[in-house]
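The chain that follows stands alone, in the form predicted alone, written as structure tokens.
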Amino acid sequence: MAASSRRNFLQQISAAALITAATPAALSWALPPSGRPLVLQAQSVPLPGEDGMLLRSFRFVDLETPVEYFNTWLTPVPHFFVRNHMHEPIEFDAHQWRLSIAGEVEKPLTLSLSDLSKFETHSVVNTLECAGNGRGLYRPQVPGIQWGKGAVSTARFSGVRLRDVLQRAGVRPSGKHVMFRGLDEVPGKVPPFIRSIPVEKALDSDTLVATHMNGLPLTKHHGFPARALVPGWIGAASCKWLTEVKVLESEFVGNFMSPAYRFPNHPVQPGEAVKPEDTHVLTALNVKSVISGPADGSTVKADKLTVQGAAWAGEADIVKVEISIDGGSSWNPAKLGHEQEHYAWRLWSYDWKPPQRGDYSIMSRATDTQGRVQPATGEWNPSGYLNNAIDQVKIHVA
């Protein structure tokens, strides 16, 4: 869809829920009762850096989450992380938005919310976290977005399963991978932002066209009206401001599947340039864990206190946490929360009393189902991605 068709999206939606750089809202629709009309409302999200949201970015809005917020299993969705590689759409009408099935399909499709309200629904809860998360933690630093440890998020996706809409149009034995494409406003030359997956994930149950969050429509900064979620993998994967899935007979060839979002096939040292053809694309996340509190740089007193966190593996899970006071001597058990479910974090604590006044560096490290291990470091690579390492924090105990 051209630029100019997207600026047009919206023509007759009410002033009052027009996103506008001075109001603080994002447009979301609401199913509605059979034969009744679809409810467009406003949902309040915060301004670039309220509510403690940590600016990355002004031009494409990329908001990082503190840590500190790792406290609920579900992220509420003003504190969910936002990363956006382009300009936000402008302008949405609930009416109009319309998404296409093409490709190597029998039947091609174009499908309103309207007609995604007839599919049976589903939800997952999936941990989703950039590829970039933590690249400002590299060293050598590289370049892109210098994100901390807070580019991920959780929360409960719902919508229908991109598997029976795909089963609708009928997928030919040709079709090897999707392409997802959205809505982003292309600034100038930038190739538009397109990527695909394998038809195989693509068919998973829990691969959805996802329309809400949380309970609620999604908001502007999270893709409304509808947005890929390919549970376990690198946000990237999850397209948002979803309007065309197209079946191809190969991996889609285009910037942001290469040279963006690939992983080189083996380590290689700072500064070390790395070939195309000797990098993968990324997939699934690495196993990890971020400690939430006590924060880094804090003076806490010197009674019991409770160190906490959140841990993830992608498509595996977490089978345990551990946490070490002596700089990785030794290691101890976390307790696991109660919470818990396939593609989504563990929340963890452990109780500890400081045996003295003093400096200290508490550290954690997960490990999943697959025997993977959180690494002392993580491994360096040209783009930044991936950056898995054990965490830790410094503290002192007055």
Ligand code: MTE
Given for the second form:
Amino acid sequence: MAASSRRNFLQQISAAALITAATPAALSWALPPSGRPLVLQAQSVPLPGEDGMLLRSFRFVDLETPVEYFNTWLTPVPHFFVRNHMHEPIEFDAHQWRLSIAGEVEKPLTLSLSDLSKFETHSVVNTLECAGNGRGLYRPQVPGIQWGKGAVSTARFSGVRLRDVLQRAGVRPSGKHVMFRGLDEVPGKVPPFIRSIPVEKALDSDTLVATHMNGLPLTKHHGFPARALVPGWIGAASCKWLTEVKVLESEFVGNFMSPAYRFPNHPVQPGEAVKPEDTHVLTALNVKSVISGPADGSTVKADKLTVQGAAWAGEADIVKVEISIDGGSSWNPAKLGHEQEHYAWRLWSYDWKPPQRGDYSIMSRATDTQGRVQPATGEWNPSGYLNNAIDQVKIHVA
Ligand code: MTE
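Can I get the form predicted together with this ligand as well, since the one above is the form predicted alone?
Below is the entire complex, every chain and molecule, led by the chain shown above.
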């Protein structure tokens, strides 16, 4: 990074830190660096259908992006979903922040933001999706945050390659997994949010210690001042408020690796017991598409309309999105948007002339470069993960 852009980076980070420090603790989580309120108080939380984020949990802030907002390739940060398992860190002085790199390394390191800014910068446009996205749509219902379709968003994440940082520390051959710890405020008996990823993914040239989102320093909701960014993988892999990176000889053992974020090796029936050894840890995302418009349940007065949405596939790329208006008997190709990057969703659109007035069901189905096709129903599982059912909206043409 050139000296002037390094200065810029630090100035932006300091400005964000000052705003965070100057804000009363109770509200500090609600303010992005611009100082513009993201979510104000409980009473002003927007209701579903209004112009605002959907509040899925207030105790630990969990905000869902309404699908109507899936109309820009990069999600504006105030519209980017938020998933917290516990309280966000209360106070933050970015100058005091340190990232430690230890464990199976030759030379343990402690890096400040200024140290980090001396590594080469790298950006990745990534669609981040919570493994529990769509949980609320599984039947029978399963416990957990009842996400609809909007625990997913896309941003350009920038920072430094985790690989460069790890190489500076020198990973020993015994190092097989890389563990992340965040600075969350852990309430009572809740186990801390610690997870690990295999060393191969940690050394991938697109895995980041990210400090910026869409060109601005991360907001507190999204992990200020630095987070891991593990592209194409479930959101839980991308640890926010990152403070510790530890190279381990084997996968980290803890609640958020097991029993959480695991998927049965074979389809299971509701009520059936699943042994931990019959499950695997979740990694890359599924192939999936979502219709962002027209809205489900809406009445449309038009003789032609454009169906639109987004489609993504984790570590694979989208090959096609198809639309059905006849309950899945026939499928027609949608037009894929020109904005395209490996880990990012593709926007798509489909122009349609309803043959007559009446009720219609519109379905969307994505296919990816691994040959995966979005299924009619997601694979039901006791934790409600990875629901990638074909999307459907019902509309009335008046
Ligand atoms: N990192 C920490 N430290 N604590 C958390 O609760 N939640 C994870 C991940 N990183 C979490 C975290 C989960 S489950 C998801 S889906 C993503 O952050 C969400 O990132 P976002 O809030 O920036 O959208």
